[in-house]
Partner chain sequence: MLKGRHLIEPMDFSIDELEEIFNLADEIIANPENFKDICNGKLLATLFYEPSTRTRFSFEAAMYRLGGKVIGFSEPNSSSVAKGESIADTIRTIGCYADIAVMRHPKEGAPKVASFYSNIPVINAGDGGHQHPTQTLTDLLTIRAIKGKLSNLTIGFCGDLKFGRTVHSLIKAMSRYENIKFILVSPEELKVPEYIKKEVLEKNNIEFEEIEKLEDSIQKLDILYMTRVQKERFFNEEDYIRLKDSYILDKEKMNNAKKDMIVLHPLPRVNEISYEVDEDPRACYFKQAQYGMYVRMALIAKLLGVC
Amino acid sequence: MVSINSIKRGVVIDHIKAGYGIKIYNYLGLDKAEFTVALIKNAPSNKKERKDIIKIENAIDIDFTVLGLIDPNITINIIEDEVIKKKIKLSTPNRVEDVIKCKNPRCVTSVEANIPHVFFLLDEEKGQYKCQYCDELHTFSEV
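Structure of the chain above on its own, please, the form predicted alone.
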């Protein structure tokens, strides 16, 4: 039996799709953290069969847009004095900027420097986005 204590102050990222916890861990750069971090993989879940959980014993800035892109079903709990002070439910973002890169070599973002890569959600179920400038379709799979 694995036992991980509650945290006093920090963030718990819960209901992560099993196997996606490491993506979020790497995206947040938690491998370089000098504070306590726990990545729990394949934890039993009532809603899903399995889930991943990340517990961070520190207040950190998190880009909720990117986390919603990785897994829109994530719940973020802000912990203070070992109590949940705020619960944030994520969703698939309608617009993302400089997260996905347009792969069309003729797109203005591929030719001109300093133009942001802006994509708009086209199909939420498929995770499909469309480039603002050239309408190139991109299905999100990696950050």
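Okay, that was the form predicted alone. Show me the form predicted in complex with the partner chain next.
All you get below is the one chain by itself.
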């Protein structure tokens, strides 16, 4: 049994907006994980009213860019020997490639298979991105 509170070696994804934990859990495919994963919902937080936390007992390779896209306020703690070895603060990336697909059915990405799906940040506050091909606006935090 691994304690909910501490892990030996792994990743703690902290300060997730309450309710978003499950989205990130699913996005990272943690439902299929064969190592220990804890999803904590509605934990008390100093920063926010409530927050979600994900604890992963494994040194998995996370695409931090993607998490920044979903919620830039998330913090990532890399744990080794039960201590925080590294804290990673996320930001909203200016350019996102091959993370999420364009939803516009009229977009060329719906027919051209082997091209990268690229988005550029348009409005940081709203988290709005623009498809580089069709200019359609997307807000990933809603995904």
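We call the rigid core the largest set of C-alpha positions that still match within 1.5 Å between the two forms. Here the structure is a predicted model, which means the values were calculated and not measured. Numbering follows the first chain given and starts at 1.
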After lining up the core, report the Cα displacement of Val111 between the two forms in Å, one decimal place. 3.4
